[in-house]
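One chain comes next, on its own, written out as structure tokens in the form predicted alone.
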Amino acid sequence: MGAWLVICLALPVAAAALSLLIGDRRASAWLTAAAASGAFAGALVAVFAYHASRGASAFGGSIRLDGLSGVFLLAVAFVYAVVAIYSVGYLLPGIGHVRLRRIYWPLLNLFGFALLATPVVNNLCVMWVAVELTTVVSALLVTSEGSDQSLEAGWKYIVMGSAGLAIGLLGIVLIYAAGIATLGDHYSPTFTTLVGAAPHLNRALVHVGFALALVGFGTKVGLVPMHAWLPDAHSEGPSPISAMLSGGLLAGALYAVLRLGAIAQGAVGASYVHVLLLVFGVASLVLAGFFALRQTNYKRLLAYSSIEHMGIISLGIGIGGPIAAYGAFLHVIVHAAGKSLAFFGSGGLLSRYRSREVDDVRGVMRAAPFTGVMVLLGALAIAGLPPFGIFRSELLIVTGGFSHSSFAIAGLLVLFANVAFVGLYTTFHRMVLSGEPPVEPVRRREQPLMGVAMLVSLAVLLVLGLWIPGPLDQLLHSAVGVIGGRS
């Protein structure tokens, strides 16, 4: 397992270094696509061939892979791979408006490395460094179009993200301090060590530490009210980077919250962790649902959809019990695929209509039939319609809510998921199927690699909506056990 994880982490680092050295954009693009695909293959082997669901460590315990880390590793590795493939078709023909093309590929690979490292490192402080690296690298990618709006969005993102992570670091320090009396002054703050010692940790420090960690890392997750950076960054960045932010970066930060939550549950009880997750989850779901009804920028609409889905996952964990938690972890994977498809489709719209405004985009099905179909299917998928995987995961969370007597939470989820559906469907239906565009869209041939990335994302959504393979089912159950969802 350790060798495959090293391959998974080494490939993006090597691709970043080589693409920076060679400087040739075409070679860098293909090198990145190959490295990202190889990293995803390595993640699949490490997770499934070596039974990560049982838990395994490597390199003296510095790397740890179990059910929880395996779910998030698969999600971020998948997003990294499809984004790299899509970017080749998006940038090489000159479709995407990215001015900093020479450093786009090294930065994309560094972003992929940081996302892949976050769920597999066993040390709290190293995990924090990995999450902080995602902030620095992705902020540069958000600004890579060079417009005033993207520069403002990148600056806002890096200020708020770094401030949030500073609070998160303080939370980690307090959780570390909670173990000094039991573990000594110089112990290594690994997850395995702290989970094992959780019943003996200082409860007051853990209470405060987890609350700070939730607020800090929750800023990167985009939970309300720490979400203000997210709509700007997702809407102003290049479309493939928006997909990576939504499907990968938010998931990586959420992983940090859940890892620290597992320690807190052992120290102070599950109810404390669940209540905090429910509060932030409900706030995110409600605000995102209402904002989805009034967006005039289709990329900002997708950004608010990301906030909604992070709220849904938080609710799934906060409800407690195995069914809702299982649905939440499935939601991590299907949301990564669904939001990739949606943002890839938005990239096709932006390249043809040169506008992010809903009113400027009409008649997509006539101008670009394949893009139109993918955009509409992506909108339906993230809105939670069957037979897509997001419908299945949301249904599991609602079922878990009712089985756990959380009737009000389950009802709120159903209500505001439908509110978001109205906003998503009416907007994208109007753009794809209605009217003539106010300006003539750019006529160009559909790019095959962009289509491949969209079809792969669509396939994942359909397969997981209809069938969950046995190894993945076992991994999801294992993730539930890691956070104490079986109790």
Contents of the next structure:
Amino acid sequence: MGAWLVICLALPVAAAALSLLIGDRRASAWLTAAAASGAFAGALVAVFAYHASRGASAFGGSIRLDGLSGVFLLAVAFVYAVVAIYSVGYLLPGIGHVRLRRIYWPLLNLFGFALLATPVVNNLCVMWVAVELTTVVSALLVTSEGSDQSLEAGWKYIVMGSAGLAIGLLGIVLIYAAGIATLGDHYSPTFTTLVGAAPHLNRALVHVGFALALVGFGTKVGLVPMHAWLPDAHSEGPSPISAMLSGGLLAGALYAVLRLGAIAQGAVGASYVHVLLLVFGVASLVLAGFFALRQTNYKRLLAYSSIEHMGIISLGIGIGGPIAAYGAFLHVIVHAAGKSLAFFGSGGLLSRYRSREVDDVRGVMRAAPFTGVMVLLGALAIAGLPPFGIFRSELLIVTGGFSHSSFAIAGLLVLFANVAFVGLYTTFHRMVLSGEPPVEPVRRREQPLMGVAMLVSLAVLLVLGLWIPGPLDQLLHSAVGVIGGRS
Amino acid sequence: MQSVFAAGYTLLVGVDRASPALIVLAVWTALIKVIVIPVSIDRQITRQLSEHEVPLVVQVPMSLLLGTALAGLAYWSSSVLPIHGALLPTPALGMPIAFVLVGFFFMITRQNAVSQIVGLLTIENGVFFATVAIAPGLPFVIGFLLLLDLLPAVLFYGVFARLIAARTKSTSVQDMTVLRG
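For comparison with the form predicted alone, kindly provide the form predicted in complex with the partner chain.
Below, the chain from earlier opens the complete complex, with every other chain and molecule after it.
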């Protein structure tokens, strides 16, 4: 298993270095796509062929895969692969534009590497470094279109992200300090050690430490009220990067929260962790729902939908039963696929209409039927309509809520899932199906690679909506086991 | 100034525990935070403030008072926690938390990109202090990485601050109001 994980992590690094060295756009682009697909394949093998659900480590325990990391590794690797393929189709023929053309590909690969490393490292500090690396790299990518707005978004993102991560680090330091009494002064803060020693950790320190870590990493997850950077970064970055932020970066940060949560649970009991997650989850769900209703920019609308979905996942974990947690982990994967599809589609719209405003985009169905269908299906999928995977995962979370007597939470979830549905559906319906375009869109043929990336995402959404393969089912159950829910 | 203390304290703890790693870290901190970063920020300021004066939201006397109040809050809240530093007898977490709070206060009240960097550095100093004070086993891993992290951070901020200044002719973040809601 170790070898496959090494492949999975080494490919992006190699691709980053090579594409920086050769500097040729075409070669770098294809190299990136190949490396990302390879990394995804490596992740699949490492997770499924070696039964990550039972837990396995390599390199003296410095790298470790269990159910929880397996779920996030798959989601992240999937997004990285489809984003790389989409980027080739989007940027090479000049459909989308970035100003930092030379460093776009190396940065994309580094971003992929940092995201892939986050869930597999077995050390608190290294995980923090990986998350911090994602901030630095992705902030540059956000500004890569070079407009004034993208600079503003990048600035906001890097300032808020760094301040948040500093707080997260303070949380990690406190959790480390909580173990000094039992584990000695100089222990290595691996998850295995800390989870094992959890009942003997200093409770007061873990209380404060986890709260700080949740606020800190929660900033990167986009939980309300630390979400202010997110809509800007998602709307102003190039569309493939928006997809990567939404499906990959948010998930990676959420992974960090859940890992620390697993330690905190062992020390201070599950209810403390759950209550905190519920508070932030409800805030995100409610606020993002309202903001989604009044957006006039379709990429911002999708960004608010990301905040909402992160809220839903937090709720799923916070409710506390095995069914809801299972749903939440499934949600991580299907949300990655759904947001990729939606942002890829929005890239197609942006390149034709040259505007992010909903009012400027009309009659997509006539101008570009394929993109129109994809965008609409993407919007329906992330709005939680059957038969897509997101419907299934949300249904599981709601069912879990009811069976765990969290009626109010489950009710809120249903209510605000509908609010978001109204916001998403009415907007995308208007853009795709009705009216005459106020500005004549650019006519061009569909780019096959962009189409492939969208179709793959759609296929994942559909398949997981209808059927969950046995090994994935096992993996999701074991992820539930890691965070303490029995299943 | 703070960073001098941070480096000094690390050195003290290092000598006290006879840990060479901590002494290396102290020298490293001194080098980067006391020399490299202030110089680069100073350049930024002289380049920019000569042209523009950014108005303060909270005036200086008031902000001094509020800063003191925040520090008091930090000491009070940390005294509740059962942590004792390696060298400092009082609850060792008070000072770091005060740093973090004042750093945030600075970032919120100064509407200037350069001041926001300084605020952020203050927060990071606070976290650094906390690490050295309560978990000295950890710093060699983490402190090093934290510092390594700082340099690119400042470079990025330098780049960003300059780009923003070039575009909007001012480093005031109040002009960045396009993205809302």
